[in-house]
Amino acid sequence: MGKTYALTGNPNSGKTTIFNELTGSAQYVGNWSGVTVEKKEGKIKNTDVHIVDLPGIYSMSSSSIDEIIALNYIIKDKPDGILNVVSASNLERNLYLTIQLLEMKVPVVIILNMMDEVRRRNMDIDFDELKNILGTKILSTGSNDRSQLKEIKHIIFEDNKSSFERFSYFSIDIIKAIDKISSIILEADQNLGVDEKWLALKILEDDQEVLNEFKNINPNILEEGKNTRKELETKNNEDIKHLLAKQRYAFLSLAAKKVIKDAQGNLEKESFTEKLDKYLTHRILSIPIFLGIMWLIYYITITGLGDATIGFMEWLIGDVITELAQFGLSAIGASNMVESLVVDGIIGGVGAVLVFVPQIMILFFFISILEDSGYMARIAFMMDRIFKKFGLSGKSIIPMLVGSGCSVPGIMATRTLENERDRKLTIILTPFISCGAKMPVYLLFATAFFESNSHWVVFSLYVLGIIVAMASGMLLSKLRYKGESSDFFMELPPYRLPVIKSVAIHMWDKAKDFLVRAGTVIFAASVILWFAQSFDFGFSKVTDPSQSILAILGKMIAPIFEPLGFGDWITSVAFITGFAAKEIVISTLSVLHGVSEGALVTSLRGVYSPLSAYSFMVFILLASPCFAAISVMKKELNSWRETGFAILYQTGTAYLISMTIYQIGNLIY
């Protein structure tokens, strides 16, 4: 069996890019055991060495779910070693995690990333001195030079025991305390499966997350740790965790001065990042610039480059695939019912969604560029100032940004929020941010009713989602989730050129998710919809869809939506089926209107007005998300009552705002 290495690093250290570089396409995604946080694994190309991509963390202090996941994996799964990605452009801050890993006495190989940024500042790093200080293998890499990564295949099969002098940077009193507690552990002869000196440090820190993993530890050892901790805190008049952190940073500060060459002379010179941030994070200009960037992305995605893809996809699915299917079915003598199922049900339903795949890929291409360039971190920084005024934590913006791709990982990302009040509030508000699954619905209706201004319409929905989330934050923080929001600290990475390979992988991952959903959930839903609109409750074939099972059910709920401007039974059914996946809304409309994706636009124009079409898009934007997101919401909130409130609040808000838009619009026009 091959070796397993864990990949660690700070957020924005380039860890994901390194993971993609090492594993290529040989990776798969799951969840960490017991938690709904994404887990990536892969194999180093041309080897049987597994890489487990741990969440991006700043330390091993177990203060967040990401840190707990990383710590538990190293303790329980015992990887053969750690590949620690360190940003060379922020060496001192990144090495804090490194020395905590070395304290655990596990083999560590350092991948010193972003060396090109260091050299752009006319600085350099003394590798020999850094290796001497850390006593471990170091590889250097940058966006323009990945050649040293090839050496990783040789290094991982070597003995990578570090000569690092653990705890040498702590005061004599702390070192003695660690030695004393570790001696008691050895005397107790307990086989706990971890290094006794590292465990002694954790006992001294009173790290409950770690100690919970060692429930059979001798109580006398814990008592000794408690007494020693009190003595040290009394003597130093400082919390033990702060004291340890301060001494680690003092050591790292001296180390950085030793290894960073010509740093002093160049720190005074304004960097490219600092020049750009004068405008992009400006107190007044930053938000208009951000909105302008998003408008441009939607313009290119919908009206510009994206518009050219629609015609091609409609031709491919409507003319080529449909005609080939009809020809093939006729050739084998298939019945009219089978032909209707395949052409009208499956191709009509799934094809109506697949038309928008190129536009979705274009959108995520630009989103990936914003992430890789470092600008997405600036968006979080800018929105923090605004969110605080609306009763939200600045940390809430991170799950919401993730939720713009899909609400499911967005809701999962709230696990990084330590404040329970902030976490619940963010879970409920994240689905208001428009996700990728809703985009095909917007594209269809915006193209049908606002052809010359479709990008403006979709952009307005994006902005509306943010406004509703902030307004809801203010309302709910005063009425239901009272309390102070937590402070938000984050490290702004330097701007960098996106790595095309990383952008392409991210874009393909999103497209693959979309295609998998089209081939499973949407395929199944299309077949069910075809059956339900082709038969009545007596299972007799109907010639008029308005007499079908779906029509009867749809007509029962249609009056509810009449004040919103779309009280026809087909739209009512589309909303209900959209709970399975928002893309199914298009499949439902295509199947029930009995037209191909190319003719669907014309058919919709006979049912909706531009005002009712916009009202429908707003309702799709704000109403409760799909079943997958609801199930994750339930798991994170750990309460059916809270989940029920979230669904009612989201759908009720969608209903009120859509009705207001339609009714006021009717009065004006």
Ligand SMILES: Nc1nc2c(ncn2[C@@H]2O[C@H](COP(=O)(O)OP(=O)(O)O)[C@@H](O)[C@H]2O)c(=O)[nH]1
The other form holds:
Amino acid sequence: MGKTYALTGNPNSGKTTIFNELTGSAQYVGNWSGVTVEKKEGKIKNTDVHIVDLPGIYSMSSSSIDEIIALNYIIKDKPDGILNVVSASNLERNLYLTIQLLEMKVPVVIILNMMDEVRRRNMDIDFDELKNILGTKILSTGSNDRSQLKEIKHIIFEDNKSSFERFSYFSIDIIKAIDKISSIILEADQNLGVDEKWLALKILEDDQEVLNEFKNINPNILEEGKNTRKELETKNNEDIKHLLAKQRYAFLSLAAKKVIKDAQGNLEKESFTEKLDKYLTHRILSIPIFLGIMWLIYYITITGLGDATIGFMEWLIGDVITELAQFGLSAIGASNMVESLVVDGIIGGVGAVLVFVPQIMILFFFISILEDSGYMARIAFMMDRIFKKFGLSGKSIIPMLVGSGCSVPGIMATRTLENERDRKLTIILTPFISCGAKMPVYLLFATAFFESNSHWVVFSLYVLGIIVAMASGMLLSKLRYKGESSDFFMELPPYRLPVIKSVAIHMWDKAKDFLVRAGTVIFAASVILWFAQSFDFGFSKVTDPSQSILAILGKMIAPIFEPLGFGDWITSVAFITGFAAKEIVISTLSVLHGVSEGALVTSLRGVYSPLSAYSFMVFILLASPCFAAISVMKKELNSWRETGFAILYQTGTAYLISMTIYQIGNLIY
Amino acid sequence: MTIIDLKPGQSGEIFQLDLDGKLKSRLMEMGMTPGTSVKFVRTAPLGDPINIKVRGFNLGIRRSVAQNIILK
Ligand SMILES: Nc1nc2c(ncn2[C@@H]2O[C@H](COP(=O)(O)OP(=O)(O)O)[C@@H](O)[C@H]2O)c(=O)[nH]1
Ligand SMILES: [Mg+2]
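Requested next: the structure of the form predicted together with the named molecule (the form predicted on its own having been shown above).
Now the full complex is given, and it begins with the chain already shown.
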């Protein structure tokens, strides 16, 4: 059996980077059971060593979902060792988590990361002294030198028996209390499977999450813990948790002084981040800079590089692949029917989506850069004031920005919000921010109907999404999610150069999602749609698609959309298939109009007016997201009622706004 | 005196946090314990929140929280 090591560390300590470095492409992403927090696992190349990436946390106190996941994994799954990533450029706070791990008496090795950053500032770390204080093995690394990571393959976890004495930094009364409770635990002789002194500490702290895991614990022990805690708190006139934090930090301040070599006092001098922040969070300049960056990302994705990649993909699919397929099929003497299935059904449907994959990758490239560089946290910092007005906190902008790529990770990113009310509200609002899969729909319609103004039309949709999200935030926080938004506080991490490898892995992961969908759901949907529109209920081939099975079904729901301006059966079917994945909307249109990407534009012009086309785009933008997003919403909201409400609210809002636009537009023109 | 009484660039020493349990625990776990030095770095462009620096890292907190962090 191979060994399993867990990676832990503070947010922004470089955990993801180290994980990618260790596992390369041999990784996969799943979910932790019960919650949709991403669970990343992988193997070190050519070994049997398994690595699990735990969520980034500041402490082991089980006060957030992330902390609970990390704690549970360590006490229940009992990994063979813990690789604790510590940012050398922020030693005191990072070691707070480290000493909590050591208090658990689990095997720990420290990966001291960001050493390049420390040395660039002409400082250094005394490794021997740090090892002496903590008694663990230390691997030092930085973005310029990752060689020591190789040792992880055959690392031996020392038994941390050396100089580190657990709890020695607590006051005498706390140490005595831990001893007392742990001796009762030992006397009770229950096989609890964790270190008794650590458990004693958790009982003293009254950590409900941990105690829930040990339900069979003798109630007398808990009673004793409660009494001791009361005694301690009265004596010190302070909450036990605060006492512990104070005493741990007192120890860490001293340790940091001994370990950090800073002869020139560089720690106090202005860092690169502080210089850059003078502009990026400047009173006046910061807002134009922020809007400029957003505009640039949007412009490059939609217009600049986007147009070029679309042109290339259309040529590749429409000309090269289609012609090759036709040539191949006629060479083997395939019937017209088969040719139609392949060319109109499969290539038409799947191709319509594939055209946009490079563009979607470009979007994820930028989102990944925003996150990794540290700028995303500044956006949250700058926007907090505005978001507060709309009943949210600045942190809610992060799920929304991530959601502009895909609502699924966007909704998952809401876990960083501590406040349940904020979290629920943000989950419901995030799908209003247009996702990457909806982008192809706008691009297709905008080029077909608005020619030279097409980019402004697409831009207006993004803006509309933001406005509707904000207005809904205000409305729902008055009507349904009452109460205060959480007190915003968040780390503003140092600006760092994103690592190409991490960005590339991120982009590839997302592109893979789209490609897999194109090869499975969209492929299947295209084939089914082709059949459903080629045959009637008697299963004989129809010459006029409006007599087909699909047309008859489509016509049943079409009247619902009449007031919105698109009451034809093809559009209704496209909306319904769009639940499977939003990009299927264009596959559907392409298959049902029986034409390829290029000619679709002409076909669409016969069906919609510019006004009804705009109304349709607005409806796609705002209406309920795809099944994948709905299922994540359900998991995160943990209630069908809330999820049902969200879907109804989103679709109802979409219907009202589209109808208003179409009806008012009709009066004007 | 509290953090918001500092001018940008000025530092002070934390005396106590007049905040409720959970938020107080969170901030203390991030190193904002009594006796620690805090620097008021700057205010966000729209006037709230503010950027402070403790133990070598930057933190954004709202004014409503900062005015309950009492300095020596
Ligand atoms: N200078 C420097 N930057 C690093 C190092 N390791 C990671 N980074 C960068 O720090 C940022 C945060 O890293 P990430 O791995 O996402 O941190 P996580 O939040 O712990 O997963 C990214 O921009 C990385 O490129 C390092 O050793 N040195
Ligand atoms: Mg990460």
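On a predicted model such as this, the values are computed, not experimentally measured, just so you know. Only the largest set of C-alpha atoms that superpose within 1.5 Å between the two forms is called the rigid core. Positions refer to the first chain, counted from 1.
**Q** Is the C-alpha displacement of A613 equal to or greater than 2 Å between the two forms once the rigid core has been superposed?
**A** Yes.
**Q** On a rigid core superposition, would A504 pass a 2 Å threshold for CA movement between the two forms?
**A** Stays below the 2 Å threshold, so no.
**Q** Taking the rigid core as the reference frame, tell me whether K634 has a CA displacement of 2 angstroms or more between the two forms.
**A** Where the cores coincide, K634 still shows a C-alpha shift between the two forms that is 2 Å or more.
**Q** Could you state, for a rigid core superposition, the Cα shift of E451 between the two forms in Å?
**A** Rounded to one decimal, the shift is 5.3 Å.
**Q** I need the CA movement of I557 between the two forms once the rigid core is aligned, reported in Å.
**A** With the cores aligned, its C-alpha sits 2.7 Å away.
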